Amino acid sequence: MAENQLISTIKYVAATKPAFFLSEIIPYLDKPLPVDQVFSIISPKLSDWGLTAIKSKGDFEIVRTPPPQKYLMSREELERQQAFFTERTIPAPLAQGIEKYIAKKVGKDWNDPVIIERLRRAIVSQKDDYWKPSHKRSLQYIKGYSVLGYLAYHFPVYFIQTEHLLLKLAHDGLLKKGMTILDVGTGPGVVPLAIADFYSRLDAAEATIYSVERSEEHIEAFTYLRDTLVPKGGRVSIKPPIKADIRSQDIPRLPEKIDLVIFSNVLNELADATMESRADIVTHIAGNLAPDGSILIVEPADEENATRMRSLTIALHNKGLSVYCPCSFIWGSTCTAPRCWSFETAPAIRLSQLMETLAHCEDSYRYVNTDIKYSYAILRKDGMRKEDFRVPAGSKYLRLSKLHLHVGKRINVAALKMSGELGDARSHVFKICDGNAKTPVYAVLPSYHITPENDLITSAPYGSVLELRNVLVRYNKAHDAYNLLVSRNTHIHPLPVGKPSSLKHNNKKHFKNPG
């Protein structure tokens, strides 16, 4: 009871005064305690309360912790980032570092015909394994030529893909001037190296990067590339990987108050893990997330992995994490992610010299990996979301859950654009969602129906909230889905979404660390 009284008193005084000494609190307690004992009781909780203690002559001054400073890029910094994305290739020192590492591991030149053929076999083996049913895949990438094949084939796309996502975070104000970042299942260090490269084009941002990886072979490649490419003593510090299985409930030496946790192309590789266990992995590590931190989950864009990704997002939402983007529940209800094939795209990368050499053969297409397509979600603990649009009461929009009652009719809907192009030049197809649908819904625009009034569906960014007026409802029996036909008489407009906002006070559930 005494501790409860102390805590409630501290919280009350902190809410009414910007600063106070602990000695001021003692007279209000039924059972007075020494200042040092008061401090020992409350010190573990101060950070969660947004308070900081400053020792002062046998006392402690309690002050409000200033909010972290968001990092907003200057025009010059943005221009440097845009110049990088225009190149569409990994930096030359990184490409050369990968080549040198392969040569170091095999004891021959990386472009030796025997080595190139072994790399090709490793890549084909990985791809064959990837396309097996999920319960039969191994996708280890943990030893010998499997790691070298990963460096040659997967690394360049994932590297530039990560930089695209970092740019999104920067644009949304989710990067701070000083960041503590954790990359879970880092492999050969794609994400930490991409962060270091992205930050090299910023003027004042700093980051300390931690990572978790179980494979010695990956850790060896990670360490070589880090030591070769990232200068010591710079604004980005990449710590040695923590050797652990991400499924462990006791990963050692995890930092506290992490600003950004990244799961990049790793959860889908846990072939034997259930949706519940994957969600538990995320929520357990999220116990170390700063109150205003973010979790970024990225998975491949193929239908199986992308749909599973959306189901995982909803599972995490149900466990108390809030979805910042790209999902937005515009009717105020929680989506069930019905077979939601949702993904983002970016311009294809250029071939590295290594990949070009691998592709110099009869079946060249097998060794070319340049497309950037990915499914992602950003989650938080504070309830903040990117888009705060809610369908106003009395609006004449039909919920997508009611489409089955309006087949053959023309309707108006409000929905998010939730995919890249799923169709072709003759007929454009995009996944749309309003958080209500029980079956997948697609907007379909035949090319001969394109007008200035409806072509926003093709150009609007992923995650945009749109108004679609006068679309025809059709049911696609073969795919058990609904198509909204966009015609010459359809008008599509953006809906005003406002600024990012926090719904923490409306959340029925609050995040708790299950571990």
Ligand SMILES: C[S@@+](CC[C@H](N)C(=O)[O-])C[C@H]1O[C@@H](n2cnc3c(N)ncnc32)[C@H](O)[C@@H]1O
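Numbering follows the first chain given and starts at 1. These figures come from a predicted structure and were not determined experimentally. The term rigid core refers to the maximal set of C-alpha atoms that superpose within 1.5 Å between the two forms. Compared with the form predicted together with the named molecule:
Once both forms are overlaid on the rigid core, the distance between the two CA positions of I26 between the two forms is 2 angstroms or more.
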Given for the second form:
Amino acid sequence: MAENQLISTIKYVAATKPAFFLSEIIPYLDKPLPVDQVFSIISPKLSDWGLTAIKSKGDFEIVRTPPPQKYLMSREELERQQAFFTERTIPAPLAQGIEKYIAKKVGKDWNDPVIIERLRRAIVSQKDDYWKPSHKRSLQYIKGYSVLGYLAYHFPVYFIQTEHLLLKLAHDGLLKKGMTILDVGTGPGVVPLAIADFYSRLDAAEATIYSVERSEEHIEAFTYLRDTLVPKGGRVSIKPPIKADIRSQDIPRLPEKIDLVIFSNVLNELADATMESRADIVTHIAGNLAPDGSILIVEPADEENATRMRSLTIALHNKGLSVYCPCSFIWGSTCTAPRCWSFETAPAIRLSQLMETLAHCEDSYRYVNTDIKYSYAILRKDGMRKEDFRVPAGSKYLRLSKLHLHVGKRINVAALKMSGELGDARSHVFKICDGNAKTPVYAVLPSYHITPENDLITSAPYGSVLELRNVLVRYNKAHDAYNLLVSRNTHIHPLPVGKPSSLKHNNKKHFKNPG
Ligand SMILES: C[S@@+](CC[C@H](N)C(=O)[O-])C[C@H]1O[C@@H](n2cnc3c(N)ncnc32)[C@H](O)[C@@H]1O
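Would you mind giving the form predicted together with the named molecule, to go alongside the form predicted on its own above?
Full complex below, order starting with the chain above.
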């Protein structure tokens, strides 16, 4: 009871004064306590209340914690990042580090024909396992070669993919000047090493990176690459990975107040986990997220993993996290993500020397992995969203859930572009979504219909909110999907996009249909 009174008094005073001493509180308590005791009761809660304590001559001054500084890239920093992305290849020291690690592990040159053949076998067996039904998969990374195969085949693409995602975070102001980052299921440290590389082109940003991984072999590779490539005492500090199972309720030594939690290509490896238990793993770890922190989930773009990832996003939304991007529920109601196969793309990377050597054989295509395609979501606790557009009441857009009533008719819709190019040079195809559709919907633009008024559908970035005026509704029976034919009479415009809002997430109030 005394504690409750103390807490409510502190909260009240903090709301009315920007700074105060704990000794000022004591006269208001029914049972006065020494300052030190007051401090020990409230100190674990201070950061949640947005307060900081400063020790001062036997007392504590309580002040409002200044909002963390966003890291905004300067023009020079942006140019350096762009120069990196133009190269489309992993940095040379990293490529050499991987080759040296392979040589160290196998006790021969990395390009010894016997070693190259073993790496090929490891890659093929890993891919075979990946394409098994998820409950039959057995990826454990216990054998050394499974990790060496991962380094040769998966690492380069996932490394550059992570850098693209970091650029998105930076553009959106989701990187802070100093950050605590947790990478869950880090493997050989793809994400931490990509962060260190991205930050090496920033002037003043700092990050402390923690990670969780259960495979000894991955941890060994990660530690080698970290020690070889990341300077000690620099602006990025990569802590030794925590060896643990991410399904555990009690992962040791997790940092508190994490600014960014990343799950990159890991949740799909929890073969027998239900959607609910995957969501529980994310929310459990998100318990340590800072109030203004972000969760980034990335999964492969194949249909099974991408659609599951989208369902997981909705499950997490239903558990109280808000979707920052790429989804935006523009009609106000939360979607159920039925069959939502949506993914982002980036330019293919160039072959590393190692991959080129692996591909120097008959079935070369089996060893070449250069396409960047990924399904991702950023979630938050504070309700902030990237796109704030909501369909205004009384507007004349048709909800995508009503398309079945308008087959053969011309209509107007408001929707997000939710894919890169799914068609070809003759007929451009893009997935679109307004958060209502029960059946997948695609905008289809035959190339001979392209005009300056409609080609925004090809150039708009993934996740943009667009207005499509005068599109013809067609039902595609073979795929149980609707196509909206974009013709030369169609006009496509960006829709007004507000600033990210920080409204508290509240399913009932916040997502009331305005229209
Ligand atoms: C496909 S790798 C992804 C590595 C890295 N995040 C990336 O994007 O390249 C998945 C990693 O998650 C780890 N992992 C899978 N299940 C795990 C679990 N239950 N606990 C801890 N780590 C796990 C695997 O050992 C592996 O290193």
